[in-house]
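One chain comes next, on its own, written as structure tokens: the form predicted alone.
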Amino acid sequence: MELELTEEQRMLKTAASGFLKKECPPALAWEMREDERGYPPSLWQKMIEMGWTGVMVPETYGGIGGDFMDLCVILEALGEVCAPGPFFSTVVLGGLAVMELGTEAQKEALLSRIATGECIMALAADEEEAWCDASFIKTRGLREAGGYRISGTKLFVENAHVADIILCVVTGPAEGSLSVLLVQGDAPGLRITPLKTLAGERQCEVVFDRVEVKASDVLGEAEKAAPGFDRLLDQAAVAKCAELVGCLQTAFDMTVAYAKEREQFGRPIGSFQAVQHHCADMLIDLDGARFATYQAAWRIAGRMPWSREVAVAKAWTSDVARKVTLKAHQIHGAISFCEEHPLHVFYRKAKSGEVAFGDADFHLERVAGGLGL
């Protein structure tokens, strides 16, 4: 098993990192907290022009035709600068949902729009009692003549306020049955309320008040989306790990640089053994997160069984996201507690990613279950 990036992927990573460090300094993510949209349209347009929105879209639908590892390379670069925007909700959640569940006609219609940046998507899955567990979803899609009527409330729907299409996960009449319905972002009966979040991400409460959709707006087959949706959540978890790895890499680099320049008692604090031990622990944790993430992504790209590797990657990465950023704050000392300091951006992003698509405890339970414990 080869977990190193290919030459093409290393070139992609270098190009993406260089572009984002120039176009998206960490201060931009901090500034976008107060922006109504949550991201600058000019940056999103440049990502589209770079071809990133079509990285996993097959060439027949107007994309680049890359694999899941290529996607993770870009996500790692995005995480390095905590880039704001609808990339994750559209390309990862929306694009992968269409690829996993959609009919050939739906793939042709939707993937090409994702690749060209014409369509922003949002996934509405989480509910008050349904966090990373589809079996607790209560939002219903009631069959009516010619379509469905949706009633229910979804939480933490990222970028719903700017989405052209919201993918709403609903339960069917049969136990354990799920459908994913394509809802237009301006559909009558839809109420979208932005939520205040720690990392400044644009997550929303979305209320579906008897929202009508046509029968043709079912993504794939009605009431048979559960297996594909589970695969989507696994892929989203690893994609979030890749983003976190980039975030933690920058936090680590900032900390090492600070330890080399900050002086106490007439010498850089990085010369003290205790600080060196902290930096060594951070690097070990970061490398573990990167390689666990790459292993899971490699298996997903090869369409091999991946459940255990995904759970291990997310459990480890969620755990070290907290550890690495806390050590970064400890080494920086008081200066990093000022809101103006960029470390805040990475700490908040790490905390948000820690719980997204299941925290460490959730995925450790999955590992234990796979071992029969």
The other form holds:
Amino acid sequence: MELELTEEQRMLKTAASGFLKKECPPALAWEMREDERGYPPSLWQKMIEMGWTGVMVPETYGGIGGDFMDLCVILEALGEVCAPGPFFSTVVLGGLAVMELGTEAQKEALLSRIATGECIMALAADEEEAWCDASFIKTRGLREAGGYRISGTKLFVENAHVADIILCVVTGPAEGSLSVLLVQGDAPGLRITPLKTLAGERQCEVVFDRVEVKASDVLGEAEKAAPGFDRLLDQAAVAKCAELVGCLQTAFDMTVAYAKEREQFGRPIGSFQAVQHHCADMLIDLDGARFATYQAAWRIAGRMPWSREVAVAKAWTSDVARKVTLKAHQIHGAISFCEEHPLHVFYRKAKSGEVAFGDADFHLERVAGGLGL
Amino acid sequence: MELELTEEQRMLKTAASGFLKKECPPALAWEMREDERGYPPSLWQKMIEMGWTGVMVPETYGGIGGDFMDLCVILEALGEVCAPGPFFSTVVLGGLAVMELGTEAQKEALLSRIATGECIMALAADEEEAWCDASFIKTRGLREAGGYRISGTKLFVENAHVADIILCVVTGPAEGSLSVLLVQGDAPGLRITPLKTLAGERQCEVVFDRVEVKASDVLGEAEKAAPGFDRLLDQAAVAKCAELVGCLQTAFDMTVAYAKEREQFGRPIGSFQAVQHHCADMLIDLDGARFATYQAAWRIAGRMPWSREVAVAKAWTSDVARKVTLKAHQIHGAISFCEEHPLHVFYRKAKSGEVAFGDADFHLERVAGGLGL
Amino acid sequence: MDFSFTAEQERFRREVREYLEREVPPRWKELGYLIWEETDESWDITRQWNRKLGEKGWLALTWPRVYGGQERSHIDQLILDEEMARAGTPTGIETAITIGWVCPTIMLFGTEEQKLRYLPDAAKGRIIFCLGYSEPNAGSDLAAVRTTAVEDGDHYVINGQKVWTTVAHRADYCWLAARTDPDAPKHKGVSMFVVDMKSPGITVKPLINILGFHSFNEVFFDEVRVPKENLVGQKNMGWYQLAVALDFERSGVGTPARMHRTIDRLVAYCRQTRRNGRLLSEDPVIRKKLARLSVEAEVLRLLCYRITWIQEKGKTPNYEASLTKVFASELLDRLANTGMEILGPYGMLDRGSPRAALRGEILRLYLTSPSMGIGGGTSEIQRNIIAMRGLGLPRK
Amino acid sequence: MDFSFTAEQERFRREVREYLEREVPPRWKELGYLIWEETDESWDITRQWNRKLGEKGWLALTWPRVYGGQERSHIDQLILDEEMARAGTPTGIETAITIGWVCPTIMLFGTEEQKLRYLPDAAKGRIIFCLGYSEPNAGSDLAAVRTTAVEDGDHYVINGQKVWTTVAHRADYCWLAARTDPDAPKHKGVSMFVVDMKSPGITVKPLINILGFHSFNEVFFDEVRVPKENLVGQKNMGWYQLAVALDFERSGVGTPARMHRTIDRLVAYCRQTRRNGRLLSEDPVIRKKLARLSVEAEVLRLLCYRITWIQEKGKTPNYEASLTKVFASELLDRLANTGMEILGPYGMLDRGSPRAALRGEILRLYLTSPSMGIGGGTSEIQRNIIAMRGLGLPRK
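Can you swap the form predicted alone for the form predicted in complex with the partner chain?
So here's everything in the complex, that chain up top.
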């Protein structure tokens, strides 16, 4: 039992946090919400140079060959500053999809491009009436001579507007079967509309209007993607938890610091029992999120059965994300409702992370099933 | 708009509270839990003499002709001391059942006996798999020459062991129809087993083993009892809220008094912000319960549509019953976990009232239906 | 115990409802703005609407006629507030400040001349006050005011800084707390002034709120000269006057009325939205959440009614306004959050996205609702008031 | 980051599990008693069981061998605690007091002679301490102790009263806090003694708890003579020694293990119980409630593991034990309450009724769970500790 990061992970974390606190203050995420791309390419370039995009890519493909825990370490650092950019959609969603589903050849081709930052990716899964559950996907991939033709509308596709490759999850032709197709970002028939979101992430509506895909651009085996895709969603949920842990940690640290320094009624507000108890509750929530997340990540990294631990982590972390950032606002008072003050960015990010890849209710139902209910 | 009791109601309340605080301390409820009857007959006799059993009985039948609000005033006073006895099952359940469902002749015969205290009543409705919802009742009343024959098992029948008349809710012969039958407490075929309950009330399991009932002992019209019975359950729920308001008020008053007087760390514990905030939350909960209950009682008294207001009152009051008494324990500390200290009686009564006639979940589902969901 | 309204009151409610159905500007309904979203357009609509209400005598319904009111009852005011909230009339915080806070204080402590100078204009919707209470180091703690007012001939000279001053950039006057005796203990030595916002030496700097709108400000006072007759009430007694002014709180009944509107909109959304194979309205967990909010909003309504009823009896609410405020603000958080949970990924979309649910209103409520537990005394302070003023728990 | 156990630790877990499956007395399982339910029979079973564990060396697993321990790791202790809770072994609060609290303090502050006198017997399950801390006017505030110990030759003479003294009527010794310097400031002048409960002048009066059992007592000391060698640690420094002793907290991992057992029993109940036309296990609201408890118990387990891990590193937990305690006690309230909600009317029935669900265990848990947020420092005090000791928030 070793309930802290390894020496290597700690170094990775320290380096990443240090870099991001310097190069990417939380205000950047908010400024970038109206940028066309949604992030500064120079920042993305630096992340690539530091090897983050290759964190989980095997060394043979040009990566640094880390595991899921290393990935979470970087995500936590990114969460600490609410960093904008295509890291999550490319490295987490794209990279893990390729690792879970891809053929050897695809891994070689795609993972190396992810590691070098040549390829930005996006995952098109959710639809108007299908959310975090592939069994309700209606977008169909029709088999045609030499490949597939996709028709349907995908929603909440993060970074589709800048993606080189969009992974499109389709069903058919066999009832309930699932395939993941590699669609080029500039494929004819693709219509991409960015949506305006709470936390400024670039989610898009993506219409696939008879988009053609070559037979070789099926990720892995056609119509057999369901189990691998479920594994991907689980990993994405935990990756989101790691990001949230970073986000909540900063909001918490800001709040404790403020409580020590801000005076009212002639004493620091942190000396009032009500404020102290708020802070204590925040710490319970945050510590719980951290360990639940690390436990799930550790199981994923070791490829141990992880279903319950993933659901526990996302259910708990989703719930406390709101609670912690709400208390942070309460303790900060009026100042935190100014656009200039960074806290609202964390409050937004916390809610967005709460919902992403299944909120607490969603994962609690999974836990219930696991209990035998 | 007049959000306080009328002068008459206030006098009734003051007299009832004064009497009960003298004659019926909360400890009595707890001492009586192992008494054969479950209450001192002398106490019951005094309640009868003060006219409480006739509070809602029209003057022509020997009552004092009050309305549902007057009834609630007495229930609140009873709740303040967790008074034991057959008041609720006789006057609320029995009396209101007769008023909602009985023929003129039955009203004349039964209400006068309730008013004079000659007749203790009990309501046998719930069953193993049917709770607060008559549509799941399985006990059948088979029509026979000259009357009915009842077979089935009823549960949680309060005061069946001392009842002169048990109102038994049966279904049949027509599918889904409901009848309420008047069963004499000593009828052959009746097997009554008292259960041991959280708050010491005498709830019984009552087995009806081919119990015969005369045709004239159908309350009102046979097989047409459903709407009246639903009205009865609604009124019982609000009556229980009134009792709870009294119960919570005492627990709250005890707690505030204790917080002012008990010293720790050299100052009254009521000067600590954490204790102050607990007390403030208790007051919000209690004030809400009082007004929601009064509003529902007022609608019932005025025979206005009451479905939503009843569900609101019982949902809210059920929830806060636990919260208020739990905080009372927390503020009292160790002393309140002694059998001698009265607080646990209120904690028990609060939970028992929370569950009786539908808990919060039950009534929230009704509210949801009312919202159009 | 009687929760009913008289026939006359019911008639007034119908009159109000019909008037509002007819008169609320359609453009306002299109905007669907929350209180924090103020633009030139919304400001103009709100001002016009308030002048219209003022002409009708509905802006200051309970005030004496001599000050522009109609001498109507608190219950009539409750009915009007509830119906306006239900109808979603044009509204901003400035009316609550001017009509609900500043003018009643002037009515209580001002001279007859001061009353006649400000109240009738306010009642007609012609003038607006902003509140000059908060300072960088005095948020919840009004006694810590540092802005000074020093006598100089016929004038006071004001120096200092205020912050979180809502609508300072639009207001005609500032209702200012300033220290007139620097040597007195904290709670003594504060006085209240009416300051013309056009006075030389006043600088207003915008603060942009988290919805991206300009509604707060910093206000700097640099040698601002205020005529002595603009001091309201007793010199150095401002802190005590403001403590009394807490009791002017209206019922706050608009809050539950608006909550019920929001709940109804969420119900409608759930009845027409399918997710993962079923209608949201069929999900028992969602049903329970909405029902709970509805129960809580109903209890809040009753607690608001109680405040009016106390006032109607000619008494002053004690802890009741604090109790209602703390419950209302935390319920608003729960409403916003539950709304977001129900909308799920659609709740993440802001107004302006084609897919945004309920025009992004829940998202915007989610962002602004936490501020309700802060402005006008934090929830922590409200709970202290309930405990100490309401229950008599000891201070030490 | 590694949540796994070594192969050796896993072997130990299997060994423990097999042993417990074989050895837990069947009669104990029939009793199904909670910690507050102590009878002569349950006491005997518990004592026998503890002596058995003691003989096996499992009662004081981590202690030095010279004091009867096995010098095993904290992680082995965690495994043992978790498995014993899972198996529901005979247990009472007296073991936690003796082995978890008193003896480690003696080990830290006692003389070698004192250690050898008490520890080996305790490790064998032969002696039991009760805690003489609380007094009528000093519940959470240990510095307010008024019981006095006055020197008289070779002895101290004790006078005063203790209260809430669990198992005082069964214990061999009392671990007593008494004031040895009446003139010193509150926190100074308190000393710790081992007092033989058979000493003349001690009167134990039962307090019956709300389950109707005798487990608390009042203990009166009237001129009780205690040999000077029974003073443990430095005279007048008792308060500081107890503050250090806070850090002896074990992981508390038994609590989540027992919670999971209870959740499993509720799940089984829901799978076989129909109410109003459907199985309880099909009710989404119930499913969600049980799942949430399960998530919370799992998080609690991890927080408990953290404490052991800190100890294993040779460090002392700081705020972590308080954090775990406050979360655990509030979770226990939620568990008990949710259990009662699920059982509905059947939850109202106590053991002894034919229809009682789960033998009335949930009912009894519902009655006793609130005490967990009180004994050993209230939840309010635990939160203060987290804030001040853990986060460095200022005292004033």
